[in-house]
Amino acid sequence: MNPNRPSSNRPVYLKLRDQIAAAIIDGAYPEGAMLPSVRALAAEQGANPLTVAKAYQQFQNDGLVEVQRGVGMYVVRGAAERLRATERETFLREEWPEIRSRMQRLGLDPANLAVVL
């Protein structure tokens, strides 16, 4: 979900699946919002609309929406807090190993970044 993952590696539908994630955490997509039609996020994105049901059918299957046949798919309760701890679980074990040996190896010190900023 972190759009400054590096991503070039990254396959077309995990890079949606962020895009998708950052706004239900974001509260672009709420709890109980409709999520856009696959063919409405394809041409928003430029994509093929597979690989927008692909992305989308990984929500499905981690619980994180629900189909409603004929009409769309909704953001379920609890969706965006449960996204937010995955993605803290996965920055801290992925991402910040390495932003805490570049900082090192730089000589920043954390306690004076809030100044810096």
Contents of the next structure:
Protein chains: 2
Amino acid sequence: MNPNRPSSNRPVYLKLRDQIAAAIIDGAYPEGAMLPSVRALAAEQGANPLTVAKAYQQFQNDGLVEVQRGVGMYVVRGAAERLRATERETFLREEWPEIRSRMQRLGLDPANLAVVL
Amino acid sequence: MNPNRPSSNRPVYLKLRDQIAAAIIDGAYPEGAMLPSVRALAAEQGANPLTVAKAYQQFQNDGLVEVQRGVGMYVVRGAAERLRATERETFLREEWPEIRSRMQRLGLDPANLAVVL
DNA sequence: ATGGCTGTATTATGGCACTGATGCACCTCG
DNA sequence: CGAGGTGCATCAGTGCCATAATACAGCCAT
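Please move on to the form predicted in complex with the DNA, as the form predicted alone is already shown.
Now the full complex is given, and it begins with the chain already shown.
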């Protein structure tokens, strides 16, 4: 009934990007470790290798990942913390205000929902 | 750096839909009142009449507006409360879980940000 | 050196969502 | 009845997304 902003409707390469970013922040892909190859992750996720490459692209541009041609892509030192910092800033600046006003309109209080772990 | 989910990248007809829904909930479009015509709202918002019509479409399907062909569209009785209820439910079921885990990953606490009015 | 693994560039294609222009059917009011 | 206001259907254009099939360039262990 409400085609809003579920992650389902997002492009694949962006969902992959978010998923990888989460893995880096959480340490599932530790610093210095090699990321799954584009072909491997593509096979695992049932996606196209180029789509995975497009997701990886963003991290190289931001210098969070180091590419060794013919070898693989490695998580740079300090990538997790740097990534969390920028994501946090972006979230607070671009997403939270809308979410906040939206919840207020719907009569919801973030403080109450916070405890729902 | 982060092509995430800002309202800027959303389709126009969905932004309009949200805006109209907010107006109904807030009482800016009172129950029983006539909505702005597709052409009027289109001109005001600098959009195409069809795009506005597409935004209105959702509300007719949900029975929140009544259409009188050749006359206009009117807000149904109880539309505001019904709209708020379903929007709240949808938000809690589809959006909040992701937001919640995302904030947790970024080290943010909704309870602290709640006071930022 | 060779086979097998990396990432990457190229080109083409299909699908789908979004937007837009035009015209038609309907109603109300003078 | 006719003018001007409604919503709405149809058709077309555009751009992004995802996929595919190759091919190439680099590295490494056997």
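So that the term is clear: the rigid core is the largest set of C-alpha atoms that superpose within 1.5 Å between two forms. Residue numbers count along the first chain shown, from 1. What you are looking at is a predicted structure, and each value in this text was computed from that prediction instead of being measured.
- Taking the rigid core as fixed, one finds a CA shift for residue 104 of 2 Å or more between these two forms.
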